[in-house]
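Have a look below at one chain only, the form predicted alone, in structure tokens format.
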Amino acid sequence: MRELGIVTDGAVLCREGRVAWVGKTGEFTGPLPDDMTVLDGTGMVVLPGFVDSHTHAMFAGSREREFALRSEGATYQDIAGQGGGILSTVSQVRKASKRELKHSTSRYLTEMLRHGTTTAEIKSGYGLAMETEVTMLEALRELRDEELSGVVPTFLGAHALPPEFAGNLPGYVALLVERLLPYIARKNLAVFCDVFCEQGYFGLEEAETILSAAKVLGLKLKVHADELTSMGGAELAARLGAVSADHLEKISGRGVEALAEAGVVAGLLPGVSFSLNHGYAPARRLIDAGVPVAIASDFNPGSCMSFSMPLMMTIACTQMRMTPEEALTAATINGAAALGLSATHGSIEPGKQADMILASVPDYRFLAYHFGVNHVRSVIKNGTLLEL
């Protein structure tokens, strides 16, 4: 994760949306078409576009009141117990139209592009009902086709227990497994299925039931694991062959070993720990154990109202003992790996998708070092210079 493959005084040639050549400027000998756009990056750093592998960027309303309550000492669980948390956003999303959901998410995707994120995973999970979850996923599919940014949709129907199923967890799991998942798979509405595996939400047994059903239907797996308690979510992700296990603030030593043995990507979310003021995932222990580590924003209205990947890199370096090189790897190629896209995204190599950013910094380490500023000056998506 510390080997970046830096090219000083470099040049990149893009053709038909792909990287065709990369190397030192003086080593390029081939002719350029007269109509080719030439972008001067003198004095800048050219980087792969960031891949944000864990977001909840489709939502309605906001929860700044909860932010204020946390500043006075309320915990995530306290707020959920008072009717806040996930279910408060569910209430807002159920009132919103597909058009409204698309409009707000489109604005966020544009701002994410301006901050260098060229590919983002986005979860459902604020509908928690057949109709609303399908509406969210349909909206995400339309955005994937319409937006400049790359969108990877994830089904997170197992985000929380909806009010109408209070006290009936088995009934809701049955709805997900017997009705929602088969419909989503048949309509090709999601790439991944995710479950919030946590005490008070979905236990190991329920999570395994849902994820196993999704796997049979051809969906790839992700798991919200070991965020608030160490209950074996990482081990479950490893056993089921999940692409990533995310959060991991309370992961056990056995969980670390299981992820390493299975090659599951650890998706760490430094902005959540920063925002909620609770412990950080053990990035150093995971990296030293050989686990591929990605960092993502977890952009959502409750626990991290930020989509700035450079800010996530800063927090990873200052609070999680990651080096700037590791943080950059985690935000690009390993983020792509957390979405099963590392063969095509996340690095500037011939044959890969030409998703790049030009940052007005003298050194890549400035991205994490000089925080609170957007250093991105140009964004290239699929080989096209975007006007944002």
The other form holds:
There are 2 protein chains.
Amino acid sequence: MRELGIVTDGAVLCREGRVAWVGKTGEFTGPLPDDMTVLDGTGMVVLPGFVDSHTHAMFAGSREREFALRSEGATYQDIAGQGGGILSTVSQVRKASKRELKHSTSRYLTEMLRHGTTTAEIKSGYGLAMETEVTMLEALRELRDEELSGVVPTFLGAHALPPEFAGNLPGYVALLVERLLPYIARKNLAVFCDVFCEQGYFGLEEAETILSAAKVLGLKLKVHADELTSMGGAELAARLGAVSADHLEKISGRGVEALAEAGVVAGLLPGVSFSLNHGYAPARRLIDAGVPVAIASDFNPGSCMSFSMPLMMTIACTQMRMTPEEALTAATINGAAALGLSATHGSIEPGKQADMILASVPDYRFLAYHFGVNHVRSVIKNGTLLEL
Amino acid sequence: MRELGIVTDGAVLCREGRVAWVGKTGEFTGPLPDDMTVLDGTGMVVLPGFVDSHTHAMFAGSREREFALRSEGATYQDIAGQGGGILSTVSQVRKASKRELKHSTSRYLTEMLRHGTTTAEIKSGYGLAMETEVTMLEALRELRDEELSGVVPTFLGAHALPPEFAGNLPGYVALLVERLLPYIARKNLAVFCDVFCEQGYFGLEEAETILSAAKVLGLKLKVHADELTSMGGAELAARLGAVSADHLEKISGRGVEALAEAGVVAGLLPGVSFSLNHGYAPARRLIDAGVPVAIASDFNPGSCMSFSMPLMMTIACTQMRMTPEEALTAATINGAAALGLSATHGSIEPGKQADMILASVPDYRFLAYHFGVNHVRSVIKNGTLLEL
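Could you present the same protein in the form predicted together with a further copy of the same chain, rather than the form predicted alone shown above?
Every chain and every other molecule in the complex is listed next, the one we just looked at coming first.
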């Protein structure tokens, strides 16, 4: 994670949306197309676009009131008890139309592109019922086709227990397994299935039931694991062959070993620990154990109202002891790995999708070091310079 | 600090650079000038421009290497021992011309304006010799006259002991008191005198000598107090009648009482604790004791490479238990108070300088809540809409 393969005085040739050549400017010897567009990056750093591998960027309403309550000492659990938390966003999303959801997420995707994020995973999970979960996933599929950003849809029906099923967790799990998952798989509405595996949400047993059903149906797996309690979510992710286990603030030593052995990506979310003023995931221990670590924004209206990947890098460096090199790897190629896309995304290599940003900084370290300001000046997606 | 005086559906009339009227749009009854420029703020929040009361925004070089070293566990003191820290910036500033210093700071001031900071205090203190300290202050005076931003210059000759005086602290204090301060006062080059009162820098006795001399010469006082060690810097600030005591990460209970009794503003710097991963100043205790609390960026290349006042508000709310209302007060009117400018700056009131920002947020709380993105859409300085 510390090897960036920096090319000084470099050049990149893109062709048909892909990287055709990368190296020192002076070393290019092949023929150049006549109608080539040249973008001058003098004095700038060219980087792969950020791959934000964990977001909830489709939502309605906002939760600034909860932010204020937390500043006065209320905990995440207190707020959920007062009718806040995930379910307050669920009630807003259920009232929103597909068009409204698309419009709001489309605006966020554009802002995210302006801040360098060229690919974003987005989860459902604010519907928690057949109709609204499907609406969210259909909206995400349409955005994937219509927007400039890369969008990877994840089904997170198991985000919280909806009020209709209060006291009936088995009934909701049955709905997910028997009705939603088969429909979503048949309609090809999601690449991943994710479960919030946590006390008071979905236990290990329920998570395993849901994820196993998803796996049989051909979905890839993610797990919200060991966020508030060390309950073995990471071990479950490893056992089921999940692509990533995310959060991990409370991961155990055995969880770290399990991820390392199974090659599961650890998806760390620095902005959540920062926003909630909780402890951070043990990034150092994970990296030192050989676990591939990604960082993502977890952009959502409750626990992290930010999509800034550079700021996530700053938090990772200052609070989690990740080096600037590790943070950059975690925000690009390892983010791609957390989405099963490392063969095509996350680095500037011949044959890969040409998703790149030009940052007005003298050195890649400035992205994390000089924080709270957007250094991105140009964004290239599929080889095309975007007008943002 | 929690009373914001919010006007919904409000309007502000500016005339000759000042606020002439403020209230509900429908309640304005007076005559309007024919040649009035109208700025539509529908759907936005109008706020006083941020007053950043503690910055080191004039510097040369950068210290991203130290940022990387800290991510690997090096402390601030380790880095100073390896030739990093303040003195590494001093060696860069001594090599820079006045024109270079002005150019770099001018660019930062423009970026700060774009992020809503309409007034910034800027300290010298990277010269640490007669000629370079005077060069910095002259450069700041010229910027104050030339730039759109408000600039308040502070003399911080006592920032660190320059290499020429190694082992001779009394000699350097004598230089400051006998030569620099009288010259700076006579030429009117600074509004404030500040001292880094800290073990290994300037002790209580030296700080008192320097600040007392400055006071006699008519300068107002600031103190870098109780940052790394609880040594009574706050009490000294109170005893000398300083306008503000800044940092205060390690302030004692007696220090808090002293500031409250003397009415000294506590200038807290959330970005430094965040960047260095140190403890935070006890904002809650200070506010509850009746101390007026300001927050500032401390923008500098070593311990906080950020000038984003909204991000400082976010850090204050999430890490220091300040409410969004307190954070906004601290970043505006209390920032003005920390510069002795609360009669003319820091709020939108008739007769005050018309320094305002329009933020594209539905509610003032979004400035802190929705972090890592610049919400400022328009900046008005002295009643004029700026083209940034």
